[in-house]
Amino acid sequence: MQEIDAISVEDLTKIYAGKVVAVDHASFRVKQGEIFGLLGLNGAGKSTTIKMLATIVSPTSGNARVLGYDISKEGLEIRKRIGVVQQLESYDRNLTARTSLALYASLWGVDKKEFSNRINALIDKFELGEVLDRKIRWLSYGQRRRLQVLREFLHDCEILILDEPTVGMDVLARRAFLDFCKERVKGEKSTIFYTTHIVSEAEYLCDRVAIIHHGKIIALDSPKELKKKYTDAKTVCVVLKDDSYLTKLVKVLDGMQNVTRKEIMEDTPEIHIVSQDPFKLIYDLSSLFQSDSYEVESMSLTEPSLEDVIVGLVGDQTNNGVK
């Protein structure tokens, strides 16, 4: 018997106001126990397509399927199975982080022993334990993001579609859950449908990625194969001595025609430029450094980024007209 795909999408269409186009012909396919990704940039259509398939605006043309069930025809069969981590907060900010919890198990049908079961196992997860007792009001805006994705956790669902889940969290703390997640899957079996706009996040994260741009899907593989695929351009990183060198360098690096792009370090001496041959870039920066007066640091060779190919394909479709 074949396996049902846990989201399959065919020319997935939504104009609002009858002229603007948030979601224009999208068609992926993500499988069952995968960590599927979708990026873009703002307004690309991320968040839109997120809400045509947890049934809550319908589509203008086209159709989805999630978990076998039609977006269009069986929201309520979709909803029964999928947890939902949107951008806006939902929650009564007046209760506790503990009451807020046990009330949303509630509704999912989680008994109380099998809720204490679970929200003992996923506080620590979380770092939610020494604020479990106080009003949602009261916590910061990191800990409300994680306490609104934490109760995603609490219920049996068989996809989990979370947009942006991060925004707020810090370093540790996203790791964290990104680790978390990655468990969760493996685990369990389940599937992550999953936006951000921290692509070293998705990159880290993701078993495949597809890019929306202008509500178009531009590109869909594994992170892997992507970067392979779109750009053949490596990143030579410079380290200087101090910034009052950067200036100078920045100068010479404008008139060498091997150079396709450049990003100065934010408040350090450091920047990373792009080459389509970069060997040849660092024998050309190799002589410069020895003839004139620089100090250097460290000069370095790195592979291109997830991020890379976005800013290659979206700037390759803006240039070429497609909006």
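Positions refer to the first chain, counted from 1. In this text the structure is predicted, and so the values were computed from the model without any measurement. The term rigid core refers to the most C-alpha atoms you can superpose between the two forms while keeping them within 1.5 Å. What changes on going to the form predicted in complex with its partner chain:
- Once the rigid core is overlaid between these two forms, T260 counts among the residues whose Cα shifts by 2 Å or more.
- After superposing the rigid core, the C-alpha of F289 moves by 2 Å or more between these two forms.
- Taking 2 Å as the criterion, K31 does not count as shifted between these two forms: its C-alpha moves by less than this amount when the rigid core is aligned.
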Second form
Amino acid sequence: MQEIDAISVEDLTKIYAGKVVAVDHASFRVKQGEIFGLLGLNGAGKSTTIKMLATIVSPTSGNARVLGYDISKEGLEIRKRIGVVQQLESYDRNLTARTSLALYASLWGVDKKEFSNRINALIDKFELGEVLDRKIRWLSYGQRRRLQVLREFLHDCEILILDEPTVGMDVLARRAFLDFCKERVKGEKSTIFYTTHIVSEAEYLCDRVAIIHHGKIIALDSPKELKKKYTDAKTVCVVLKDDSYLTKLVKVLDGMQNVTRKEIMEDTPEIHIVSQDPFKLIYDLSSLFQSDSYEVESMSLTEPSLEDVIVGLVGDQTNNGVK
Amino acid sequence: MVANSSFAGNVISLTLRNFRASLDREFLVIQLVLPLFFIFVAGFGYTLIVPHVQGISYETFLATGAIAMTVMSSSMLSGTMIWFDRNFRMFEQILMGPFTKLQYITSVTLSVILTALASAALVFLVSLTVSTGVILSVGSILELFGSLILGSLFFGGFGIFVSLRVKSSEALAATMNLMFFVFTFLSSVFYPSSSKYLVLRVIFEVNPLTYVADLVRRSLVGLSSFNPKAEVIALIIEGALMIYLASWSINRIEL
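Return the form predicted in complex with its partner chain of this protein as a structure block, the form predicted on its own having already been given.
Time for the whole complex; same chain goes first.
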């Protein structure tokens, strides 16, 4: 018997106020036990997609099923089986962290003993032990955010929907959280639907990612396959000794045919050049520096990242007038 | 792996949550000061000018009116409860959980009805110190609580409706303050429901607070200006209409 998809989305569209297209005929499937990422720039349609999957926003057209249940007709059945971390903060301002968590768990039918077991198992992972008895309104943004994420791990659910959950977390907390998500999926065979605009996170965490831009899904595959499919180019990083040569270098690069894209770093005299023929580029640049008797600090070749894929794809889509 | 609970179970869980998370105890205490102020300060003062109204002492008239007013102000806390849930996004969070909008609205209404009854009971006990001729029987207490619940249903629904329609906390506070005065001063809380202007007389007679105040006086001191059956029916209709409007608003809200 064929396993039901965790999520299946067909031509899902949401138009606000009859004119703002937030999600535009999106289609994708998420398998059970998968960590699926939805990547996109701010305002790309990630949160609206999540709100439709969580059944608090109705689609304008198209449909989706979560664990086989129709989002338009069987919302309650879906909401019983999912946990959602919203992109924006949500909390009870007057309560202590412990009371708030206990109340939230009780809403999901978790009894006191089970709550106690679960909170003890989770609290250190989220580094909230010291602030558990403090009022939430006195916690830092990062602590409140960790509390909000932890809350969804207190109750049972088959799909965790996480909308930019690491916003406000520091680097260590973020990495620990991503590892925890991986463990959770392995251990409990649950599914994670994850949105982020931090591409490195998705690359580290997700089995497959879909890239959404202006509400449209413009690419979908594993991070590895996406890099293979959409970037046969590589990046040449040139670090100059100072800014004095930068203007000339940019002018020369503008005239080169095998330069796909270039990015000047903000704080350092460094330029990243994406090229389909990086070896020829390195040769050309070496000749240039030699003829100008200019010594570069360093020149290196790097593999493309998922970020390169997105920049390339989103740039192409925008240039093609898809808005 | 599935969160399963009955409609009533979910409403009770949400109501308990509302009490812990959304009711500000300081605010509750402060809003009880106003009716007590009317009973003990304004009441004593006005009694010097108006000793009796419709055959009862003005202090008794005002104290019974203050019970009705307390129910209104406590029930309108539903607006603040929903507003804070919306503002801190617990509204969306709860609706993304195993609950329906109807369960959420019912829990808020139940929370304010219980709060209103507790507040009114407190004001009632305090008002006994100044009221004369109060009938205390099981029947009168049941009649009193029945009318308070009906009133609470209307004003709870009204609070929910307003909080779902306004766009800012300032607008919510301004609307609630304005409506508090409109409902109070165009009702029979402070004086008998009559006016030389037809428009005001009509407003007096459709204002649910007039019915609540009148039913409270009937149950406690046997004074009634209207037909009590008609008042109960009117309160049921107005309460149902307001709850319907609240449900309509919550279903239309864009999250």
